[in-house]
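Form predicted alone, single chain, as structure tokens, below.
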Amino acid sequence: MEEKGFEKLERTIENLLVKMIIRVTTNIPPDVLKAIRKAKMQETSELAKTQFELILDNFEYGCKNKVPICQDTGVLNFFIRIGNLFPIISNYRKIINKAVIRATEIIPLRGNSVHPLTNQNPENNIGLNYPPIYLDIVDGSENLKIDILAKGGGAENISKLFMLNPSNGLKEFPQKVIEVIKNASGMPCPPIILGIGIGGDATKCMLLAKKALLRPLNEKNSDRDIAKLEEKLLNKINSLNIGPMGLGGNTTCLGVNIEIAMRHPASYPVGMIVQCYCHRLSSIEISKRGEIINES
């Protein structure tokens, strides 16, 4: 592709990213909206029903008026799957930074990037190694797929890494996860969505847990045993009576998504990434010519 073609495609990607960021911060995915409406219908606590009504009213207002549906506009996580035949393989940090700066001004977004030592905030949501970008190369593909996940600080603070004894890790980790959520109570703004990564190493299991949040709530793991474990954990968490915003109720968790990887025989890592009810997620796939194939 000629230089002008590269520049045009980069601008196309940047503009699409700006639109995605606006969508991800002012809308809620249909599967999450459906799950919250269902939880409200099944709720027996009047206080919990009221909380669900407030949540739904907030979603409606944000979507209608194109304003953030949560005052914590979160950390924008970018998951990029590039086909090895797609014309642009590099430059994504530059493209994403430009899009984030523009979206921060347009929406506007709260400045959520601070230096870990000085607390200096550039107020534009970019910085050293920020925002998080996760990249995978897909062999034989000409397309580019990008998912954006906005992660609020309250839910992120509940996330954990467990390095368990390999002899009993599988039996031990569900209770450890439940204990963390029980102790957290209303801090992660329930009802939560829970991503879990099992296996790999300390880094891989946490990444798997975060990637698990990209899977729709109504789409269980294709492995039957893992799907059963997801359902078991979901039922146990919802029996805690934490409820929406920690005020009691039948629904503490909207969904549990688990992904796995092979592990070292002497190590049993488990990662859990917690997402609040405001599960802001957007996705787009484009062709090598910059044409939209799918978006949500």
The other form holds:
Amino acid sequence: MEEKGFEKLERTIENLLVKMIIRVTTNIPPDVLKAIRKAKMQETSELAKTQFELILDNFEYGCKNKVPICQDTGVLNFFIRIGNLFPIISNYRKIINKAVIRATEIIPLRGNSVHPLTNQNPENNIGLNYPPIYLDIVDGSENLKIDILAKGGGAENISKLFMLNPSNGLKEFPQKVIEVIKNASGMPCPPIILGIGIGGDATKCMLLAKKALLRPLNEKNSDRDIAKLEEKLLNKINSLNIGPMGLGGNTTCLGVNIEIAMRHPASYPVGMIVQCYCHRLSSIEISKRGEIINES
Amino acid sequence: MKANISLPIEDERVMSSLKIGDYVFLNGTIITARDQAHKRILEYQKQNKDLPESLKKINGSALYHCGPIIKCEDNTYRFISGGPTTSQRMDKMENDVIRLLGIKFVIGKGGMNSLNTKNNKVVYLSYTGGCGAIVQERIEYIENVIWKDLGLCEAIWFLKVKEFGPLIITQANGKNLYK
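Can you give me the structure for the form predicted together with its partner chain, which would complement the form predicted alone we have just seen?
Let's see the whole complex now, leading with the same chain.
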């Protein structure tokens, strides 16, 4: 009896994942759409305006016809937060792989899993340690929350890890970030969204940077000092005049989200993950009976 | 200025009239080529191997930095989505590839550092990154494909396009529009 209940829940999750992958690749979250519309209004150059017009037309076309907005359907990052009171399911990898294979066929997605030594591409978006899955346990919750973030290659290539000198603290940090963005110019498909992780260790700060991208664009960090740092960086980046696609303009960045963690006394790691304007994100929260509580 | 251009380019005067900041719409057959296709073209040259016939006929046309989504159904191909990929990854290889194929336009995003656009022998066109879905409307049909063994997004797709654009001339005659 118990066994059967689990199988049903697993199938429910798999079906929901397929639905989410369709949504994440053929839709654009409302906060991103709003930010792009606002950016278009703020441009004075005709070149920049044309870029935003085409971007908005393409969003509309993709959403309406259920066609991947961007051909780079990215690395699908799965963030799974399991309530400690949610039934224990141990085969998330298997469920996700099944959903990814199905979605790749249905939508269809581009085959984005390539063997690093042989260059072989199974064209099904799964393989060795792929796609990335991040599991967290949430105390006191009976629910399961899943976020899927589609990360394209062009923006991901600009991501960086800095190991700063602890005695200088964050002093050099804004300049370092600005240099990276400046050198990247049009490559990451600006206007970008920037996720930053401060502290932890080399892996933790990169993960925090990626998780920071899950926070909506209109939501600042609840810590006032960090929120100020986010604002300061955003304004600095937007004064660079890189603009949409590097062709000049007032909007180079749609948002900066920072998360922090404690650090080792000798290390001051800072991770930055760059996301393109085509910031594709989908979330769902389900109860232990498999009912949808929230979805976006 | 907005120009509708037919490919292949047969009259050099069309090229010499192009300048940065102008908008262009392309008509005719273009090819997609990204990292692995560039690498293979240059391997052919290095080994003195004859290029596939279809590539020899692309003289005067456009090379698109793009790894599209293509649906294969019963031996037919359907174009799903295909915006540009970052051109700078092909930077070191492009001048040689262009010379070998006789390419007149490179389409991509972000521009290139070493592309030699002097005297408009070749012109760089920027297509808006991320705008893959809407390209569907501009593809009349898929004419041919070669080197599928590189993977579907790395293969060379021959696309018959109609009014593909707006493409912005961002690098021409040694000048550059990028910030």
